[in-house]
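The chain below stands alone, shown as structure tokens; this is the form predicted on its own.
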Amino acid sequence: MKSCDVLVLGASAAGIAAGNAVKAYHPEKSVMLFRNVEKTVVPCGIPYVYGELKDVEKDIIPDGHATGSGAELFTDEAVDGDLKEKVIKFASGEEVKYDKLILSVGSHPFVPPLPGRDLKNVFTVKKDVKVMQEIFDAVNKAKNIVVIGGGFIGVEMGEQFNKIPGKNVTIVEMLPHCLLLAMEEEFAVMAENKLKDAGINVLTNASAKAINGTDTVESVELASGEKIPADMVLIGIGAAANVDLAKNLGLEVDMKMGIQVDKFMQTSDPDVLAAGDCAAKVSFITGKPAPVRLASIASEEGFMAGYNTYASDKIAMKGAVGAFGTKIGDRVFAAAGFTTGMCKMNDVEYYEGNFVGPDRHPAAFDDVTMDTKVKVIFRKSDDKLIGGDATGNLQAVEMANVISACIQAGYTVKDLATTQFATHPKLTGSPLGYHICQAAENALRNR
């Protein structure tokens, strides 16, 4: 039987950043990290591997990572464990008592009960190279595909085959607009425009009945009973969490939300903490459960709960902001916290600013986006900021990163209205209309 200081099952995001949190302030214990696949991909690498990248190798974490810190990486699959004797099963048959343990074991596709979902070409997003290097064989061959989902996840799949010559692409929502859970209307009207522009077919307010085929998937027929052809389909509809092992193992879990967890990533055993998809979250704006799955929270989340394993000034987790980027085309989409209509779901009254200008000054050169926006919102009763978007050129994704930075520094209105950043002609807009405090400023006027 091994033996270990501290055991880590999964080594992606959470599990690396959680391995490598212990070596680096705990250095006297030793670690053991496990996963279940034979590599360990860049989670949001993976819609890039079809369009841009063309090969599954070119999107792999180099182990390196897991293993520098001086930790130890094992494949092999946990499925069984004692947390009383402190000892986990593996499929192998082999058995690690640990002392610590941390379950970082992540999602898995949520796939609904669709007729034909069994049917050879029709996938699911899966952190896996072997399932991966399918979808790529069947892209190759495929001509007309069908993604169902319109969030971050399908949108990329289909924006990436898009890119492969002689595609046939088409995205199926139920929602009135593609990435609707995670901005706002406007901005996700000028994502959809751009997916249409770029030749995809975007089919709102459209849910998928059924699968159709006999062996291979030839269609897929639409609740209004339309039958789009495809030789191929993607499901992507969102994650859920792991949680068999935890509940084996006699951990509390809530089944839709994940592991449960106290602010310090502590499970109903003090000795088990969890982090990343697998682990329960609540929002930071509201402190309710928050289903938010995203490589940054868990990374986060790793490293706070490699930290607390044994620190006596325990680090806590103060919960989910949901900070959000992507690009399509030539353009980028970014997002952190509240929209207004998860403001008018939670019942928290707000107001907000917007601001669109050059990204540029003066706005004379060459490279400048004149529809640089950010919108700003704020919660009446106190004035804190709790979400926002940006959409421009590549300086939107960190515009979002700031909003998410102010959010959980608790920026107020004029506290945001006051930052002081960083301005150049060739890098930025006007310090005088410097788009996330000219947005600010407007809230602030119009209050």
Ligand SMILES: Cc1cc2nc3c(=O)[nH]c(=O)nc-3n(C[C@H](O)[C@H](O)[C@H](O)COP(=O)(O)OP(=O)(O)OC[C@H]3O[C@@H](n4cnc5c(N)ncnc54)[C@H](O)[C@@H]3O)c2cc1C
The other form holds:
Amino acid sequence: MKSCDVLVLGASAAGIAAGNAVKAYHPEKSVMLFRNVEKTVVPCGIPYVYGELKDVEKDIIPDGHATGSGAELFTDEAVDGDLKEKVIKFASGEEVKYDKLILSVGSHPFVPPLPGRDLKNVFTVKKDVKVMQEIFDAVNKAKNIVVIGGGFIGVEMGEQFNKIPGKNVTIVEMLPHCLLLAMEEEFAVMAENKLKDAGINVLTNASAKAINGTDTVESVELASGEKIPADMVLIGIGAAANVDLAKNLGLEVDMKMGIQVDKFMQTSDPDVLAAGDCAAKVSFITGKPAPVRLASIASEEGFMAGYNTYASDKIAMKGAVGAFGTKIGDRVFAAAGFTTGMCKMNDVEYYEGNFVGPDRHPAAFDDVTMDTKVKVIFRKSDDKLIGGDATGNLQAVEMANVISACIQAGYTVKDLATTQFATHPKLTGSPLGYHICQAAENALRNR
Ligand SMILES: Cc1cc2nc3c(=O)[nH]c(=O)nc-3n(C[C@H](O)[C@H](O)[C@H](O)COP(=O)(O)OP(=O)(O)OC[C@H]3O[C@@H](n4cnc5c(N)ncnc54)[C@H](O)[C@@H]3O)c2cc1C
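Next up, the form predicted in complex with the named molecule. The previous block was the form predicted on its own.
Up next: the whole complex, starting with the chain shown before.
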């Protein structure tokens, strides 16, 4: 039987960060990482394999990222274990004894009970090179591709499929707009128009009722009765936490939200921590359970879990903000925290501020984006920043990151309206027209 101080199950964003943190802050401790796939893919890079990278092998996290710190990496699947004995059993028959266990086993694609989902050429987005290659081969043979789901996974996959010449791509979204759960409606509409401009057939207020075909998929049938021809279908409607192993081990689990953890990422067992997509989260804004799963959260939770294994000054997770960015064609759309829709759903009274203007000063530079836009959202009860969106050139994602940092730092509307930012003619809007401050100032006037 092998043994180590810290056993990490899962070697993606959360697991790699956890293993590296153990080795960085508790270097005398031995670490073993196990993953149930041969290679770790860059999960957020999966869509770009199809249109831009054109090769699955270009989307791999080098193993050195996990082992460079001194951790050992193995490929095997954890299938069972005994928390009292502190032993995990693997599919190969191997058993590993640990002192501390970190579960970072991630998530899997959520698949709705759609008739026909098992037909040939119907795929979900799995973080597995074999499946990615199967999709790659199918995409290249397909002419009519239907993506079910217009959230960020479906939109990014559809946008990249559409970059391959000769493909007819349709995105089917049941809400009134794509990306509506991730960003403000007017930003979602702009993003959707970018997809349409690129030639993608975007069907909104449309739900898939069945996938038709005999052996291989032939069409997707909508609730309206319309049938869309398809020789390949990708279902991209969300991710579900991998909780079965934790449940079998006897840990407290919420089957929908994930493995229950406290603010130090500790599970119901004092020697077991969990981090990333498999761990339940609470919202930074409301403190209530939040079904948000992002690599940016996973890697920070992994870091905290690794650090906290043997630390006396443990780091506390303050809640998930949800900072997200994407690029459609030449335009970036990014958001952090709550949208106004989320405020309404959670009975949070809010006010907002907006600013649209050029991202260069003077605006005469060739690479200016005149309609760079920022929205910021504040809670009425305490004037604190709770959300924001940005769209424009590449800097829009960093604006959303600034908004995310300011949410976490507890900024009020006055703080944000008076924050000092670096500005430069060729790089940003003017100091008098810097989007985040101006949007906050607009909010201050509106409240
Ligand atoms: C197409 C796509 C695009 C995305 N884009 C973004 C983005 O732009 N930004 C962003 O922040 N997030 C994005 N995400 C979300 C992001 O990928 C996840 O939040 C992130 O991968 C979570 O990391 P994780 O380490 O918690 O879990 P995962 O990445 O799911 O990794 C889980 C690991 O556990 C292993 N494992 C599972 N079960 C076992 C077992 N029983 N035994 C051993 N090993 C096991 C797996 O092999 C894997 O190594 C995207 C997701 C997808 C699918």
